[in-house]
Each structure stands twice: as C-alpha cells, then as structure tokens.
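Presented below, as structure tokens, is a lone chain in the form predicted on its own.
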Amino acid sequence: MAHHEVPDVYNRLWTPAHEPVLSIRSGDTISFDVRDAADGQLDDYRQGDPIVPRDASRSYPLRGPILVEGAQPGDVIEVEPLEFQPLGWGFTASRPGAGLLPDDFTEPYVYKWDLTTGDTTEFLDVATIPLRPFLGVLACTPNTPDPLPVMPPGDFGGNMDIRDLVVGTRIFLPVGLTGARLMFGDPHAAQGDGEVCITAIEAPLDGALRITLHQGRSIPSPQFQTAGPLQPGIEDQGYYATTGVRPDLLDAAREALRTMIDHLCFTYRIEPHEAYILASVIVDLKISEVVDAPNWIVSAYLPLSVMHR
C-alpha cells in the first residue's frame, strides 16, 4: 500500500468536470491540510472586532477530487480517519436568517476560539470544550449533469456535519462515478449534534485518511461504524435536557433549542447569542419520540461535564 500527499488544489462545487488531483489504489493512505469553511477569511479576526461581510464565493474549499482505481458506480468507498489535528484557531458564527432559529437572532455574532492549548478550548468562563475534530464535508462526487453547491447534503453524502466521523470511525460512501472522485473539507474541531447555529468550531486542520474500495456492495446513502462509545469522558457527569413537543419535528427541535438557550442564559449568566453559539458546539439534539401522533418530542442534551458550575 502507498501513501500520498494531496496536492494543494481546492474546488467548491460537486461536478464531474473537476480535473482529478490524485489517483490512488484501494488501501492507500493520504495526508493533507484543509482550510476552514470560510477559507481563512476570519484568520485575523479578534474577539469584539466589527464583523465584515465575507466573500461567499470562497466558502467551502474542498480537497480533491481523488480517483480510486477500479471504483465503479454502485461500489462503496470506505474512509477511515487516521489523524486530525486542528491548526491553532477556529470560529463559530451565527447570522440572521440562518441556522435552526433564523428569525430569533437579528445581529451577526462571531466567537473566536484558541485551539493552541491542547485537547480542549475555553468558552468565556462558562465551559471547557473537548476537541473532537472531523470533516464536515465528505463524499464521492455525485453523478450530476449540473454543478451542485456544497450545501445541502444528499444521498451521496456531502455536507453531512455528523460529529461522530472522528478518528477511529469507519465511513462508507456510495460511488456514483467511475473512479469515485472523492472530495472533502469543512473541518470542525468540535460540534454538537445538530450544529444548530449553522457553524461548529470551524477550524483548519491537518489530517490523514485510509481509503478502501469495496466492490460488489451497494448502499443507498452514507453509513458509518464507530470504534466505541460516542463521547467517552464527556458523558460521565450526566446531562441537563430540555424538550420540545410539537406536531412537526422541526418545530419541536426549535422549541427544545429555545428552551435550552433560556436555561443556559439563566443558569450560567450569559447572553442569548452566546448561548446559541455554545449550543451549536456542545448541545446534542435527539429525537426522543415519534410514535404518538400528532405530537413528536425532540430533546436538547447539555453535557454537564463541560460546564464550569
């Protein structure tokens, strides 16, 4: 098996028209660095600086496409993360009209994270966040006649933002084109299930992956297998959870989040925009009940181990 360095080339659309940057064989490993989802536009931002509009055309720089020799439509590519290392800083941002609560927050807000202090990072004087880096965007290029933006995800994968795709997890992706044409990006240093304000801790990182081709096996959409408990160490002190009960799952999720923001503001004496950012990074949304129509329940789980009091 061979090891490859991914060339310093980025693309920002899903399309078969991209020129491949690398060709590998099943079982090979690749190493790379990848820029954050804003392409470094917040690299020089300091907490409290005026927030200037970002160039949306630079969003979601992706590495690839990478050809996997022998891959054909209907096959499966297995991606095994071997190493992820955030590169010193990250940001979490909310903006009006985006996220799970698009109408609740009318002013943009950015929180800049220091990722130079080891395996955790601090949020104000309120919480210590364990780092669990992963790639938010990962997929084999879909067979599409027209270029597709990175958002939203699809059955092929893409902008999945699944926080458990960390080192040790095995990720299985459907192949839609000859050669698979693997692309990836949107690195995150930590994220709650739901990524509720529309960003996690967005951070550039170094990484390494092992790529394996499975022929004669087909899957309709991405699948994955974790290496063990989902968040060892984080769950040890239990959770505080809020609920949303509504006849629509999205409305129930919004209600659970709004109530969690109220709880964070009251208990930890922070502002709503700060609670929204913190929830996006550490709070997990879970579907608790969907069988008693007409109402469904979504719960928002806050791990108490990360909180300072």
Given for the second form:
Protein chains: 2
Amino acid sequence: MAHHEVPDVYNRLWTPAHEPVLSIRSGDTISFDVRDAADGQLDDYRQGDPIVPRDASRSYPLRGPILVEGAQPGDVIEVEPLEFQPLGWGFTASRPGAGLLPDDFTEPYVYKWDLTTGDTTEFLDVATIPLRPFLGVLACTPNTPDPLPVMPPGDFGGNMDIRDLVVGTRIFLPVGLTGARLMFGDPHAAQGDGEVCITAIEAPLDGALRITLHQGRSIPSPQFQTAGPLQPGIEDQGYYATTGVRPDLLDAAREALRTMIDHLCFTYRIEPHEAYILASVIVDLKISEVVDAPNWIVSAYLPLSVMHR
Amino acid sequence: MAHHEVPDVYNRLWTPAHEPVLSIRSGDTISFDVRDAADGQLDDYRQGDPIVPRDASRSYPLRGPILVEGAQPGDVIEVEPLEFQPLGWGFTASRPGAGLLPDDFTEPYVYKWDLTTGDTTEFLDVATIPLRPFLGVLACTPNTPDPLPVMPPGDFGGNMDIRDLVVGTRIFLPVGLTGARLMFGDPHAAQGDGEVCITAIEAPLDGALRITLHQGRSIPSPQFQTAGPLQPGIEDQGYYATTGVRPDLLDAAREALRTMIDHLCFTYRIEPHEAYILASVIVDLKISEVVDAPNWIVSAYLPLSVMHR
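Would you generate the structure of this protein in the form predicted in complex with a further copy of the same chain, following the form predicted on its own above?
Zooming out: every chain and molecule, the one shown earlier first.
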C-alpha cells in the first residue's frame, strides 16, 4: 500500500472533464491540506468587522479528482478518515436567504472561532464546543453530461454535511465513472445534525484518508459505519430538547429550531443571531415520529455538557 | 407529597368534557397500569395467525384526565417517569395505508414480542432489542371546542411517540385548560426515532410518574431533558447508516429507510416486511442537513450492538 500527497490543485464543479491530479490503488492512503469552503476569504476577518459580500465563484475549493485504479461504475469506494487537524481558526456565518430560517434572520452575521486551543473551542462565554472534524463534501464524481455545482448534494454524495463522517467512521460512496474520480473539501471542525444556519465551524484542515475499492457491491447513495457511540463525552449530561409539530417535516424542523433558539436566548442570555450560530454547530435535529398522520414531530437536541451553566 | 393510584377508567378523545378521574397537587406521584394502543386486541394473537381487522374504536385507551390543582392555561406541567414496567408481551404491526412506506408494504404483518425475558427481547434470530419503555401519548388536554382524536399529535403534545421520554427524562408540557387535565397512554417498550412502520413495541405496562406544576413559564409545544446519554450500551459498537437525498424531507426519509431495509435484508437475511418492523423499533431517522438547497439529507442509523452478527 502506497502513501500519496494530494497535489495542490483545486476544482469547483462536479464534472468528468477535470484533469486527474493523482492515481492511486485500492488500499492506498493520501494526505492533503484543504481550504475552508470560503477559500480563505475570512482569514483576516475579526469579530465585529463589517461583513462584506464574498466572491461566490471561489466557494467550495475541492481536492481531486483522484483516480482509483480499477474502479468501475456500480462499484463502491470506501473512504476511511485517518486524521483531520483543523488549522488555526474557523468561522460560522448566517446570511440572508439561506439556512433553515431565512425569514427569521435577515442580517448577515459571522462568528470567528479560535481553533488553536486544543480539542475544544469557546462560543462567547456560554459554551465549549468539542471539535469533531470531518469533510462536508466528499464523493466520486457523478456521471453527468453537464457540470454540477458543489452546493446541492445528490445520490452520488457530494455536499453531504453529515457530521458523523469523522475519523474512525467508514464511508461508502457509489462509483459513477471509470476510475471513481474522488473529490472532497468543505472541511468542518464541528456541526450539529441539520447544519441549520447554513454553515458549520468552517475551518481549513490537514487530513489523511485511506481509500479502498469494493467491486461487485452497489449502493444507491452514500452509507457509513461509525466506530462507536456518536457523541462520546458530549452527551454525558443529557440533552435539552424542543419539539416542532407540523404536517410538513421542514416546517416541523423550523418550529423545533425556533423554540430552541428561544430557549438558548432565555436560558443563556444570548441574542437570537448568536443562538442560531450555536444551534448550527451543536444542536441535532431528529425525526421523532413521521407516521402519526397528518402531523410529524422533529425534535432539536442540545447536549448540555457543552453549556457552561 | 401524596401518592395516588390512577382509577381504572379509560378515555379515547381529547376533550374538556371528560369527567376527571383524580385530582392531585404539584409534586404528587401517581401509579397506574395502562393497556396497549390496541386495547388488548392482540393479547391472544400468536405469531403466524391470520391477521383480522381490529376494532379501531377501541384504539388508544388513555388514563385520565387528572386535575392538577392550581394549573392555569399558559403554565407548564412537568412529568417525570419514575418507573415503566412492560407487562408480558408486545406487538409491532405494519398495515396497508399507514407508516412511512405505505406504497411499499401493502400486506399487514404482526410481530409478537416476548417481554418476559428481562431488559431485552429477541427479534427472530437476528437482533436483541434493549427495552426502553415510555408513553407514546402524553399531554395536558388542549383547549378544543370539538373533541380531537388521539392519532395526530399537536402543539399541546399528545401522540408524540418520542422515544427518549423514558425513566429519568423530565418532560415539560404546555397547559391548555384550568387544572391541566393530564391524560396518557400508548405504552411502548422500545422504538426508533421515526417509528417508521406505524407501531413501536406496543405493550401494556405498569408505571409511575411524578407531576410538578411550573407557574409563570410558557412553552409553545412539549420540551424535555434527558438524564444522560440517549443510548447507553446500545451504541457501543457504533451504527450503520444509510442516506436519502431529496428536495423533500419526507421523500429523503423514505429513501433512507428503503435503503436501510435493503441493507437489513441483504446483511441479516430477513424479509422486507421483517426489516420494516425491525427498523421501526431500533433504527433512528436523523436530519443530516437541511440547508444545502435544494436537496436535504435524512440518514437512517442502525445500532450495531443489537444485531447478532
């Protein structure tokens, strides 16, 4: 098994047209650095600075494509994260027109995180967030005649933002093209299920992956296996949870989140735009029931061990 | 603080018109037995018997209403489950036209569980399910001019089917009427987030609750606080998860569940209708991301420690 450094090339679309940057064999490992989803445009931002529009054309710089020898459409690529090390800082931003509550938050806000303090980072003086870094975007390039933007995920994977794809998890991705053409990026240092405000703790990182080809096994969309409990340490003190009860799951999720934001503001004396950020990085959205027609319930779970009081 | 036995009376609607069965004070405890949601109609069912239509008018026998002295609309009732003991047997049933996959499963199926074997119960020869009993239905009676059926939950609570309302969790319910008029039932011995096939392990139980009135605090819908980790023991070996990627959360949930059913059938050599039952009692539906427009991701999580191989 060989180890490879991923060349310092970025691509920003899903298309078979990209020139491969590397070719590897099943079982090989790769290491890389990868910029945050805003391509470093907030490197110099300091808390409280005016928020200037970002250049969207620089969003989602991805590493790859990487060819895996022998991979054919219908196969499965397994990705095992071996190491993810966030690099110095991170940001979480809400912006008008995006996120789960676009009508509630009409002003942009950015929170800058100090990631030089070990395995946790502080949110104001109210919470200590354990870092659980992962790649928000990861996929084998889909078989698409037209280039696809990185933003929406698809059955092929891509911008999945699944917060359990951490070191130790085995990730299974469908192969759409000969050679697989693996690409990845959008590193996150921590995130709650849902990523409600539109961003996680967005942070550049150094990483390493092992890539394994499974032939003769097909999956319709990504699957994964975690190594153990999802939130070791994080859930030791239990959760405080709010509910949303609505005939539509999206509306139910919004109601649960709105009530959680109220709870955070009241209990921890923070502002709604701050609570929205905190929820995006630590609160989990679960589907409690989706069968008691016509009303479904989504619950928003806050792990209490991260809160200071 | 007094302790009360709840009288052996059942009601089957949400309405202020029911005669109260008991009046208690804040801090009192109550104990009770409560029938399963089918009112014992499957008591004599044996695995493989023909499935006969049930009398729907007997569904959801609830205990109560119980008056809490001093409770006023806008207050909060806290319910602390102190003990839940399932009584002997349970069932999980899928039926045509109900559940998350009504078009996939058009034949009824019933699985009968032996709950006399301690803290776990066996599913075929493939899984050992830890019991985590809770009440599927729990609420203060809403202020409704017309009687409401028990089936759909509402902002007042009711048929919530939230699987974390176990012993140790503190449950907060909005009060809609003078005296609160607490009612509860629909006991479940175990359930996954989503309750996908329409039933949990439905089982009669003996239980005890502590009831506390909180005045001067209002909540728009139920909230709860768990005592610790959600799945102690259950998640020690991690999870296998499938994904659904769709522009609608309900469709995404269906896709994740369909793929999980395929995974269960392939990996554990069971039939789809059996996998649907197993998923309903142990697989959790989580909203992985709901912001990467226009496609959302729901993931279905199977805890591996319950599976035999």
